[in-house]
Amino acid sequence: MGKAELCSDSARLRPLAGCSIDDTPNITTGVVELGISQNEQQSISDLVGQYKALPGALLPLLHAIQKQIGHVPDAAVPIIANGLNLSRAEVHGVISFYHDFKTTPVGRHTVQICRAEACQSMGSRALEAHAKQTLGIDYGETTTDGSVTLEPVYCLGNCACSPSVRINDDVFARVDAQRFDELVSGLSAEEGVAK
């Protein structure tokens, strides 16, 4: 990695506080400067330098990121436009195109609630209006103690068993209020079982 690139926040020529661009690349000055931990700013270079080679590499990159990290923060932007010679602007504009790229972290369960109309005609507005009062957070958010991240999402591919809901990786059909309740009491008992 170049000098400034890890110093410096936008087009490698303004340093930041504290950096100029005669430092010697330094790790630990850029996780200060980065506000990332040194294991995770370590793990998304590893990965730029696995998957720098690969034709079209970035959203193959995003995904490895994300399913190493949990997110893809944005001190990771600079990284990967660095690793890929890409500009910054070109990284953060395909995290930001994507809804399944957080850039926070995130809960250590995602339930999206499908929001397309074959849901909404079978009831999934009052879905996601019990959702929000029982989770306690609106879409975006997180709970309190981090177990469960509230999103919408547009079609499950699931019309025929309406309202749908994923949690995790997992398409529910048929979702009322109460089926809602046990899925989520099952989560928390899941993490109970896993503790």
Second form
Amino acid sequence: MGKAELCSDSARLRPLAGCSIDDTPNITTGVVELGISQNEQQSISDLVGQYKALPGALLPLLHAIQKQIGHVPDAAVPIIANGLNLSRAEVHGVISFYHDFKTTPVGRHTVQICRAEACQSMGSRALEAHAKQTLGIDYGETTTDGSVTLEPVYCLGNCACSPSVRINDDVFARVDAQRFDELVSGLSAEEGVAK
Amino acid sequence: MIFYIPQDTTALALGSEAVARALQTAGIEPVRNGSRGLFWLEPLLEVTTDQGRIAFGPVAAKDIPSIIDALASDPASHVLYQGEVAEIPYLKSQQRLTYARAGLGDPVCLDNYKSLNGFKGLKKALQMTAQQIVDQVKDSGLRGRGGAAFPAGIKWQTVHDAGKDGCQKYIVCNADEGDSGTFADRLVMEADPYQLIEGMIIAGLAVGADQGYIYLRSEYPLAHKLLNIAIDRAVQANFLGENIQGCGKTFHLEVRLGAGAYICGEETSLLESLEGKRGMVRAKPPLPAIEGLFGMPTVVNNVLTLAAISTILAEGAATYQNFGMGRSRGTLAIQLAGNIKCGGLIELAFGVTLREVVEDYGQGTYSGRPIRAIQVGGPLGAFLPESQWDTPMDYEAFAAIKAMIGHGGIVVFDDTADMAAQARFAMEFCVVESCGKCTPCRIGSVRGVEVIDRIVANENRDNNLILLHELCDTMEFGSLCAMGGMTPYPVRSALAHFPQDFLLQEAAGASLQDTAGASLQDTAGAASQETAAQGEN
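Previous: the form predicted alone; requested now: the form predicted in complex with its partner chain:
Below is the whole assembly, all chains and molecules, this chain first.
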């Protein structure tokens, strides 16, 4: 890709889903129809300011936004594009390329089941089916109470003790259906305590 | 007595945190070491005693009181007693260079690293010219451990010679260890991160780069945390930053997190991702050594390659070169995973056979059933039937049987594995993870899933088989990188060695259950006679 493309004129691009050409963010007045609060807009702008001088800033910036807000809202795209001197298409293209970046809110806990070969050899296909049935959701979905989002993952590097499940930042080894149920019910129990 | 309880991902996944808490409850503050990679024994509690450093494993929190009692009387009487750690055959028989320090102490403790020969290689490198360092790497015979096995010294020489004097150059560590069955990079980063940092500083000195990046996959949050702590401490101790140890040279190091894309383990898409773009493969040439990160000359090496550098400089090229066979020099980090009784990290000189690894170290399957297939080298590696298990682990020997060693990951499947399902998964994985830049990979994989489905459904089977082989040819020879280029390896090997799972004509009469565990030749032979007539119908 040539450098010229990096600075392509965003006005020539067709609008992306969820944001029209005209909705240039106006931070001072707050743009309610963008679907995020003024605070969120402000923190996105702050993060853009913080990261824009970093070489290859886009991935670290997106991680930072997602950490702060929980996902990367569509409304962040024009703010990022302006700040990093990229087209909105380029920003949208990066967000949609990587599995990690979410454009809508996710559950309070993310549960990932490893689908890679080592885990398959130890029964992860059955575990996946069990998890979907128990939680009543498919991959990419969130339980109705908003507590758990289920996702596939391709390898957690815990292949000597498969099958593996990651819950938020913790990895669990040798997870069978019973262990899965214990782990997931543990999540609701924790929430119960928190309340 | 000092107590050690590991805090690497696998030990934690098996409950080492609860063991640490149980020790604290008993008034003992344990050292949180990295794992030695004997994952079948994790959580492995180690204790320094008069009898040496002894071990108990696998330990649960409830075992702590009885272990403390046993330590006061007769440690060997405890049911979990494993004897002296260094004498455990699984560990003792290994030839550890890169993992010599793994598990010995707190991985982010600089004093611990220094006391175990840490920075010995860097100190030597600081006395050498850039060309002398490059020559050491060339003489060692080290080949890239990421899978492609390109000679590291040649790559470094190219970057050393590239660009004008004073032009910006980069060292990029590929820590996007995405292959299933691999955890060697993770173990280095979690158990001995300074070794990687040291290797990268040496690489910077060798090629004239003052900036390094570790591109780490986001699936490794613990490695991320430990690397950042280690880098901070290395900066404070002036091993990183300006004027390293007063030598006048500068090297900055930063960890960058990927975002869940397998393709970013491919070096050119990794560079695109580091630049903040979609991880799309670049056509080569230009090589990254000439035009790499931000268009500048760049060394892109795997974690294990860079980790090996500190050993090569510390112990000398000749010492490293002495290990191995043929053109595969030094040691290989073999990762034993999947359906295996004793899974873990085994560092050995090249040349050990797959059978030795799986039977002697692995002790067979976890399920106790016979082994059916072994996949080596990640999701793009071939499935090997028993007839190929005596192949020595050497880059050329594996290439000769259309397989690859890759990053050294071994995944074992028992006789319940459905190889047609695995072949389909290989294509499906390519659908999910293709960067999409080239058509053979992007669309070929989608069609591959469909064609395998039709074959298994016995729909126009003969023609679909021809189509699948042609599709594999197109992907192998027409793809820009190994993602599409090697997806046919697991597919073709499954077809060639486990035809009964695809219910091919020769074996259509044999049910999956009947063939499981039976000799493949016998099964195929008997089935082909039985079904010859059916095939004509």
